[in-house]
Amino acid sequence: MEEKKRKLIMDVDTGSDDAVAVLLAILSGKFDILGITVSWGNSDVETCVNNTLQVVDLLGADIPVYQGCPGPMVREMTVGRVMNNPKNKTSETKDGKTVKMHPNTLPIPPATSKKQKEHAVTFIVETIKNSPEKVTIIPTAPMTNIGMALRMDPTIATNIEEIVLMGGAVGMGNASPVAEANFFHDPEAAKIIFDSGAKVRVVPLNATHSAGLLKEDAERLMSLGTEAGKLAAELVMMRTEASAFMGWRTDQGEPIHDALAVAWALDPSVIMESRMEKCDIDINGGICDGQMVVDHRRGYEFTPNACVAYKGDRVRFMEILCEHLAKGPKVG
């Protein structure tokens, strides 16, 4: 008997790692993807929508794409809150050369399909509310669209199978010393998810950095001979070059953050260490704004609200990518 596909909504801000995540989710064949909603984040929301349409069209997939929120729920309304926090650096210019972690346009043919007219948040609420089966959500962007949907109708949490999100960090950060970019950009939205009562699995930087991809991994993806493998390989190399150019560590491989969240939804074995823990988000606007706060204590009142991944299996991650990105259109 054929395995029943899980109902899925992806929520992305498609730059480089989101593109790999979308490729993996579509080509896995394990999901009935009801729609892909798009938020601001790696770029403005219009650019992220166009990049998402490019990926969907590359695979010839019939999946609707919905444009969502162009900015955070409330973060930018607090005077000085953004100004007093460091800028999240994903590009740099030196000696007239500019490198970017996330391209404005992906290196594949332009999109020919169009976004849907319905707003992403409306789609999320109505789809989950009316679905005869519970729906899984994989957010790999600032959580604005999901937070807004849960604020509009908190009851949809009861019809969510689980939320497998890429966000947060424990004891590290990238947008700030302690905050990961997706949570940093919209801390209130992330907090709403943790407080929603829905089942949540979190893939933070701890897991993604432990499963970074190497140059030889990119070469292996390229050798698959498919459009998906080629695009993934090019994006891994683009990210690796940008990291080296900006002085970040590359000896342990380049994290492809968002694709690891999809891989975990496909195969639990790709995460080698995870723990059920109580998670919250700092929304006070100070130096720790957007930090995921995890309660490691025992012996206190302890009500975990999320499963937090701490270590990924790079070898298994590559196996999953190669297995599924070998499908789809061939190069040439």
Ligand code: BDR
Second form
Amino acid sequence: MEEKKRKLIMDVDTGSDDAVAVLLAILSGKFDILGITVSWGNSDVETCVNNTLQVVDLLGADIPVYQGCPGPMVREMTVGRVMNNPKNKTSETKDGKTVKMHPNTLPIPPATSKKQKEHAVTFIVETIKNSPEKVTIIPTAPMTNIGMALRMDPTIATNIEEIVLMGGAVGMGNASPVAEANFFHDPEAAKIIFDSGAKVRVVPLNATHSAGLLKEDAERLMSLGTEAGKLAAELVMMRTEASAFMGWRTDQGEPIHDALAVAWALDPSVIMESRMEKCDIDINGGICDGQMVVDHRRGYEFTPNACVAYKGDRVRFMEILCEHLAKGPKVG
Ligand code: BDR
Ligand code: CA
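Next block, the form predicted in complex with the ligand, ref. the form predicted alone:
Full complex below, order starting with the chain above.
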């Protein structure tokens, strides 16, 4: 008997690693993808929509794409708040050469399909509210669209199977010394998710950096001979070169953050270490703005609200990627 597919909404800001996440979710065949909603984040929301359509079209998939919010819920309303930390660096120019973590257009044919007319947030609310089965959400962008949906109708939390999100960091950061970009860009939205009562699994930087992909992994993806493998390989190499150019640590390989969240939703064995934790978000606008605060104290009265992944398994991650990205249109 055919395995039942889980109802899924992805929320992305495609984006190099989001593109790999979308490829993996679609090609896995394990999800009934009700829609892909798009947030601002790696670029403006229109660019992220266009990139998402490119990936969906590459696979010839019939999945509706919805444009969401163009900026954070309230973050920019606090005077001085956005000045507290230097802007997240995702591109650099040296000696006339510019490299980017997230290209403006993906290196695949232009999109031919069109975004839906409905706004992403109303799609999320109506779809979850009316779904006869619980819906899983995989957010891999600033949490604005999901936070807004939960704000519009908090009761949808009861019909969410789980939220498996990429965001946060414990004892590290990328958008600031202590905050990860998806949470940093919309801290209030992330807090709303943790306070929603929905089941939440978190893939923070700790997990994604411990399962970074190597040059040889990119070569293996390329050798799959599929459009999906080729695009993933090119994006891994593009990110690897950008990290090296910007002087970032590269000894653990290149994190493909968002795809690890999809891999964990598909297969628990890709995460080697995880714990139930009590998570909160600093929304106070100071130097820790957007930090995921995990209460590690024991012997205190608190109820854990999320399962946090601390360590990923690169070898297993590659096995999952290779199994699924070997499907779909062949190159040439
Ligand atoms: C996250 O931020 C974005 O730049 C990536 O796509 C990923 O979702 C990593 O911090
Ligand atoms: Ca992303």
